[in-house]
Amino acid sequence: MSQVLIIGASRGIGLELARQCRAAGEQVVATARSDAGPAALEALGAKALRIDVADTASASGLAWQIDGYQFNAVWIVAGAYGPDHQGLQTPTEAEFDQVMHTNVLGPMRVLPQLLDALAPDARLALISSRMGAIGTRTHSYGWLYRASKAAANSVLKDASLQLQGRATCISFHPGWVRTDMGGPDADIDVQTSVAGMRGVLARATSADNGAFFDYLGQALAW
């Protein structure tokens, strides 16, 4: 049975990933930081871990809780949007810390703890955003979120170099998704986004290691 780890599955994309993976017969371990998150995951038949990637003590407890697993797929989903600044509006220190600790430091805390828990030829996905792309950027709204996702893409790229030959690492733009973060006017539903990304990750080969894709499998520029 395939083993899947989902970091950040309290709601939205992470929770839907847990639902689809369980429906496919996969063994799922998923983390949540909200009070309601573990119960929702356990109702799906997933093993729920209480982890907050933005908290040092909480995040450091991941490794011992996944000891003995050999994950075929890992999804790092946990994320925060922060203030909807239009650019050149300085975020507060608290806003900066919340977004950067979740979106950048979170993956940097999680990734080293996965080294002994990856199955041979594992797949690792980071949920990023095309808002983090620099070369194709034409807007500056949400500039703190954009900065965090550009940094997260850099983290994923470095992970792909370190894990080359052991895992295929991919950064994903999930689309503009109707979740609490994306809002009700977004383009696609969460089921479509997750199904698309699962398909792309399943088809990925070692040649895709370190790549940036959207949920349809289209390669994106950094």
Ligand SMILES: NC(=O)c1ccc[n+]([C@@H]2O[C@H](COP(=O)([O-])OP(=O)(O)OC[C@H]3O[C@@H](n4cnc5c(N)ncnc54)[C@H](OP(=O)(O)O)[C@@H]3O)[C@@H](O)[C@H]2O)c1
Given for the second form:
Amino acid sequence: MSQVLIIGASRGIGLELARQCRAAGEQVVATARSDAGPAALEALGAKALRIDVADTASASGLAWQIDGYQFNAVWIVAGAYGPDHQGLQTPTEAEFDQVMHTNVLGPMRVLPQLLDALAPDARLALISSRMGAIGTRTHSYGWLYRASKAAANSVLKDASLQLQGRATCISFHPGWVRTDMGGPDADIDVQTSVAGMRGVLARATSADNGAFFDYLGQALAW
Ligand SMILES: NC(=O)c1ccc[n+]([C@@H]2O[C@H](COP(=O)([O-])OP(=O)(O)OC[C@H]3O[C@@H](n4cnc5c(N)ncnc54)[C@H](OP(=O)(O)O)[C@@H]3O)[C@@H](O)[C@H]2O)c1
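Same protein, the form predicted together with this ligand this time rather than the form predicted alone?
Every component of the complex follows; first up is the chain already shown.
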């Protein structure tokens, strides 16, 4: 049975990943930080862990909790949008820390703890965003979130180089998705986004290591 780890699965894309992976018969270990999160995951038949990627002590407890697993797929999903800046407003330190600690420091805390828990030829997905792309950018709203996802893409790229030959690492734009973050006017539902990304990750080969894809498998420019 395939073993899957999902970081940030209490709601939205992460919870739907847990649901679809369980429906496919996969063994799922998934993390939440809220009191309600573990119950929703356990109801799906997943093993729930409590991890706050923005909290040093909590995040550092991942490795021992996944000791003995050999994950075929890992999804790092946890993310925060932060302030809805339309212009060049300076974020407060608290806003900066919340977004950067969740979206950048979080993956940098999680990734090193995975090294002994990856099955041969594992797939590793980081849910980034097209908003992190710099070369094709035509809007500037949400500049703190954009900066965080550009940095997250850099983190994924470096992980792909370190894990070359051991895992296929992909940065994903999940689409504009109707979740708490995406809002009700977003383009696609969460089922479509997750089904698309699961298919892309399943079909990925070692030649895709270090790629930036959308949920349909279209390659995106950094
Ligand atoms: N929705 C979109 O249109 C869209 C587009 C591009 C990229 N993305 C990315 O996709 C990912 C999932 O987004 P979503 O739409 O599912 O958002 P969401 O519905 O707001 O869910 C965010 C998830 O991240 C978790 N999380 C936030 N901070 C965390 C922390 N410090 N530690 C652990 N978990 C934490 C939340 O847990 P709690 O329930 O505990 O808060 C929740 O499970 C994010 O990385 C987001 O940036 C989304």
